[in-house]
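Read the single chain below, which is given as structure tokens and is the form predicted on its own.
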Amino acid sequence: MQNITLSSNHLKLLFVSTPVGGLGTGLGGGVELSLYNIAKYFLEQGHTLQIVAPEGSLWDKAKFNIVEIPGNLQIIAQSQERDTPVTMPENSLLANMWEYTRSCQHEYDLIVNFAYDWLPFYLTPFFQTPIAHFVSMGSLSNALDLAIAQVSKSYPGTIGFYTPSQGATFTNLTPPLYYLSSGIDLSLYEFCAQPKEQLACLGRISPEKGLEDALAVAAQTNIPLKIMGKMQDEAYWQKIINDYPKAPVEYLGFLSTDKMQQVVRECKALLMTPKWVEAFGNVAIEALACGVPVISYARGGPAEIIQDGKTGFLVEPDSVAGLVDAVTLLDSIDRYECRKQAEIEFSLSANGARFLQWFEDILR
């Protein structure tokens, strides 16, 4: 790798996006929002930035200096088994993105990988420009686990996670490891002190999100549930709707940040019912920014975000009864405390400072 001397605070950064869907489509899940806000911070601070992204991305291409790469999308990791062999489709988008990255690497001080996939980790030793790997999910693949462990050993300090609970799902990692949390543009989220009698769920419609438990809460409390997120598993959605035919639920689709927060801010709480270890939970901090408390299973990232009894409630994992009990306690939460936590811990500047420190540590 080339040796960078930090003569100024100006960095030339190349962000390489997830290969499972275009930016702005929702297919990338929470990592899309993370990438958006990290990029926004560094651009606002005057750094040079280009984003390598799949063709069909919906973000403002001029504003974010996006180069779109064609090719066939990669299969999402959470739909595969742990021992599934590493595969790439014909005319692989992932391979095309990293070939472009290789061709222009010398124009940048640092490459930042946002793809949860084996190939970028395997390619790391073949690059002259250092690569920072931001790992966006917990352990899901034996092959990827091994690749991440190897990079952490050969290039210490280049592996970043959202949270310690996410990092703990991996084994044989060599420190230092970086835990970077997340952040959002708080100006985009409007505080609401007086909610309606309704609950919210945000996120991809897929089995690992445990949406059936949120529907069970709606059915038992008879409180309307507003569901927003990318439809990834139609069969799963139809099954849980059929299982809870009397639950007062409304699916609103995948909404822009502005439209989403208009709905969420008027809800009494956000429900998070993950069946896996969430790496973080960007939707939790989006809710907090609106003054909305979060009720979640005490599993993964949300357990490191929510201040139990103050900005929401942490419930025994997989306990629907615990979720229902928490709903009855919502009037004890001060919604101003929810917004305050978001402002202190999850602003763009707080998050950007964490990433800037990581990048500078790598380049030193």
The other form holds:
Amino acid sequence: MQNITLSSNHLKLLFVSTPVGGLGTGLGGGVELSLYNIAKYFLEQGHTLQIVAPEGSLWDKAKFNIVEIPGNLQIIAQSQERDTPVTMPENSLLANMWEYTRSCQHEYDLIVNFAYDWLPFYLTPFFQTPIAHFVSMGSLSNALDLAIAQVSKSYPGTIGFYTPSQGATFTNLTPPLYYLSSGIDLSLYEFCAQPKEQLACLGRISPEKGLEDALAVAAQTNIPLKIMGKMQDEAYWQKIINDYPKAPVEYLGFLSTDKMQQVVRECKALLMTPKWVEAFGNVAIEALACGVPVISYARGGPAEIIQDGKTGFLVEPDSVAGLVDAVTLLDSIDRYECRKQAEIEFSLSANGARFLQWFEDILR
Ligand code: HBI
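Switch from the form predicted on its own, shown above, to the form predicted in complex with 7,8-dihydrobiopterin and output its structure.
What follows is the entire complex, opening with the chain shown before.
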């Protein structure tokens, strides 16, 4: 085992990205935002970093020292059943990314995996350089669950999640497990003390987001609802719009962070109605950063973020009546408390420090 001396705590890190799309295309969803913010922190702290990413990534290649790998994208895990066999396309991008990683592993102190895929977990024992695995969703696949459990047993302390509730969806894991939460660049979000009479929804337009319940709130309260996010499931959208023809709803599309926060900051609250165990819910901390309280079902990541009654309200899952009651209580929330929570818990430096601690624990 090479004897690593953390002189001046300088780390040489190799981040291996998700194989479902190039960085900056939005296909990588929340894990793209996480990778961006963690990379920014480690670069600002003076560590050495390289990012292995799919060809066609849009980030600044020089700034992030990105090496682009060709190959066919991996199928997104959410589209598979729990018992679907692991599949590898010909000329697999995932395999090519990990072949590159194997070939240069000795130049780094630590490899960090951001892919939610079986292969990197299976390959871990074949590597000499330690690998930290950041798991970006709840349990979706039996084969991957087993591979994660095996790595946690053979290499304790190398599995990280966003939240405990996300981690709890997996079984047979060996502690210690790490919960990193998340972080955003707060300078991109502007506090607003006096909102308009409107509510917001943020995130991919897809069934697991439960948008029909937000439409029901708009219909019952007649408060205008602004919806923003990638149109992922058009049929689902058409169905829920037809189910609530009278709801005062406006779909604004997928906006840049700046355009999105200009709308969200003027809202009385962000509504989150997840039907699945949301691993985290970056949209919740984006709203808090603008001083916007979050009303969410008490399910998954949002339940670990929102301070009930102080920075928003946690509602009995799937209870539209509970959401409507919470909307009537919004005036009791001090919007500056929302911004303050974001500054304390979810800044780039707070998030980066959590990852640095994790990495140093692994390397000790
Ligand atoms: N699917 N197969 C696969 N691999 C990933 O890394 C992956 C995914 N689906 C979604 C996803 N990553 C990210 O968008 C989420 O982790 C946020």
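Note that the structure is predicted; figures quoted are calculated from it, not measured. Positions refer to the first chain, counted from 1. So that the term is clear: the rigid core is the largest set of C-alpha atoms that superpose within 1.5 Å between two forms.
- Remark: with the core as the superposition reference, the CA shift of Q232 between the two forms reaches 2 Å or more.
- Once the cores line up, the CA of L123 ends up less than 2 angstroms apart between the two forms.
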